[in-house]
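Shown next as structure tokens: one chain only, the form predicted alone.
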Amino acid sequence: MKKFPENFYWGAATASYQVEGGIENTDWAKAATEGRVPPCGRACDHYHRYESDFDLAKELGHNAHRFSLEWARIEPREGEFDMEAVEHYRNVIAALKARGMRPFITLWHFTLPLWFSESGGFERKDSPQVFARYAAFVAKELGTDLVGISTMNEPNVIGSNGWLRGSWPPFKRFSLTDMVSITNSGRTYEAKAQKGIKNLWLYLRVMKNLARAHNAAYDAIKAEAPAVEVSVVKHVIFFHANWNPINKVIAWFANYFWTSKFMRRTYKKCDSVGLNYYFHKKFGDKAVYEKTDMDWDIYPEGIYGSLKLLSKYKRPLFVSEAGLADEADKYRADYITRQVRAVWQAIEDGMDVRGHMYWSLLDNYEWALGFEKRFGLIEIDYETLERKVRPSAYVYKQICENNGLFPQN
């Protein structure tokens, strides 16, 4: 049987505007509100029914949940903080220690309060110190609570997604045709391409303020509650190659500008790293894939690689979110498996990888394609808000509970 280390924590993991519902003062919410992204509205209606799903997470066999507080909830206004919100998120965190659950905290997960997004978000020179006095009120309220917090989640997704490709808030879009344009001599060509450049001049500030603003959120946690395991949550795209140098070399540059990149401007601030793997890039592959609903290549096994990257920055690693969307259940079962078997692997070779989470729990809002993808364990009926366990948790769950994986297997 191919064990995995004692006290090795298993389970899945949500966002909370993605699951609970009501949440309508974020830059996503208002958004949705202008017809850029489909409305959210009560979602899974988790903020009311966390108890009753996290009682289905317990008899799956789960003994971690990775969760996220809502900034928008906690600090409605900047500088005033909401401590009816800090109390529900606190019987959350209880409710899952009481089913012999670890709480896996993030502190942000995309969705911005309005007042902060509407006054440049990221883009702000005080951003990082915002982001700070944030982390350091959760601290405070909520540390003798914790193991443990991530700041942050995906920083180059919302960057990207935000200020390259402009399909997230705050929609600013740049591309390399915008560059090509700037040659034409019609105005209206060079107005798109300044703009594009500005754009691209901005996702780089971003970037760095964003790496800035984990490391004020370190040290203004490890000030409240010095015990505290902080870390930081990094989606991988594992780039890799053929047998081409050339093409070798090219997968190397993207993985340092994709992940080593911000790693290098942050985990000296990082007690642990979590990875969130979800597809990769063979350059020069001819291979044929299946996909999953995403039209992502189903490869789990490239979450390996992915460990690899995060490994040589020498911190205890744990995958905080790694799936598919699947409506069908028809391979589910199969990747989660072969994911698991990469991730023990990755032990064996000397990797240090203490978690496994899933992505995720429940069937949720899937950002800019609204309900249309289903990535849980759990079916979501958004009509009745009937849970149904799908049977690939169930193949999860003899994971789980057997902590690792029949030779069969």
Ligand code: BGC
Second form
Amino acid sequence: MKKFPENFYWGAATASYQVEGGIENTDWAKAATEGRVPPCGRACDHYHRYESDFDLAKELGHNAHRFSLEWARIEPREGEFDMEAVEHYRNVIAALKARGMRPFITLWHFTLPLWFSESGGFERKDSPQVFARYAAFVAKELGTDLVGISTMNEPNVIGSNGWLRGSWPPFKRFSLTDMVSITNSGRTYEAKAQKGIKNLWLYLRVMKNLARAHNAAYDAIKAEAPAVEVSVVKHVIFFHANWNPINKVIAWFANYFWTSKFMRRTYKKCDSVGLNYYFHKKFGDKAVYEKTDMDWDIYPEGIYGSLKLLSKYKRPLFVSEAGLADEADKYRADYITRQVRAVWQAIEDGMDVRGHMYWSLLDNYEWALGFEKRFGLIEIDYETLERKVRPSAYVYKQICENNGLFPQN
Ligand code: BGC
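Form predicted alone already given; the form predicted in complex with the ligand follows:
Up next: the whole complex, starting with the chain shown before.
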């Protein structure tokens, strides 16, 4: 049997905006009223149904659960904190503990309070202090209830979708084709190109501020709750290459810009690091992969290389998210099994991995793609809000309950 270390954490993850429902005071909610992203509405109504959702997770053998706090609920106006919201999350934490599940919490998972985004968000020079003030408040109120806190989710995804691709708030875009147009004499092209350059510059500033915000939040949390383990949740794309040395160099640079650059700025202020793994890119690869409903390659083995990339910072690691959109539940069981096997191999090879959270416990709001993509171990009927456990969830249950994989896997 491929056994995992004792006390290994098994579970699934969610994020507040994607499942809770009823959150109106964020940049995403505003973008929805402008028709730029789909509305989120009541989502899975997890805000009111978290107890029964956790019952299901427990039945599915989970001993941990990752979720995020909604910053906009806790700090609805700058510097003003809502004690009712804190009470809600205190109850959520207690509900997990009552079921023997360790809470892994994230302070901020993509959505910003409107007052913050409208005043410049992470473009603001003082944004690290603004974020640290929120972190300090949470640590003071909830620190004693918690073992660990992750400061932020996937800083690179925020930066690239918000300031390079322009697909997420604040919808700023930098594209090389616009840059090429600078040589085109048309005024509109020039204006576009100038805007693009400004956005690139803003992107670099935001990435720096996000790293500073994590570091400031680390200090703020430690000042309030020294025993709490602080981490960052890092999205890693595993860039690798075929035999060709040029492709190997390209992969090295891609890993540097996507993963190492941010990690180098923050790892000293990390007690552990969370890995979100979804995809890989192999330069010079001719293989044809089956695809998830997101059209991403089915390649769960890439989690090994991603863990390896993070392991060089010599911090304990946990898989904070990894999973796939698969409405038909055709690939999920096999995908999870292969992914878990790769994590097991990483541990066998000396990497210090302490937990595995599948994304996601429930189907949920997949950001700019709305509710169509289905990542859940549990299916949601958005009309009736009925929950239905998918067959693959029972395969994962076996892994969780056995703390490992049977030899044939
Ligand atoms: C994010 C989740 C998202 C998932 C699937 C991760 O990058 O943290 O919020 O739903 O990927 O796209």
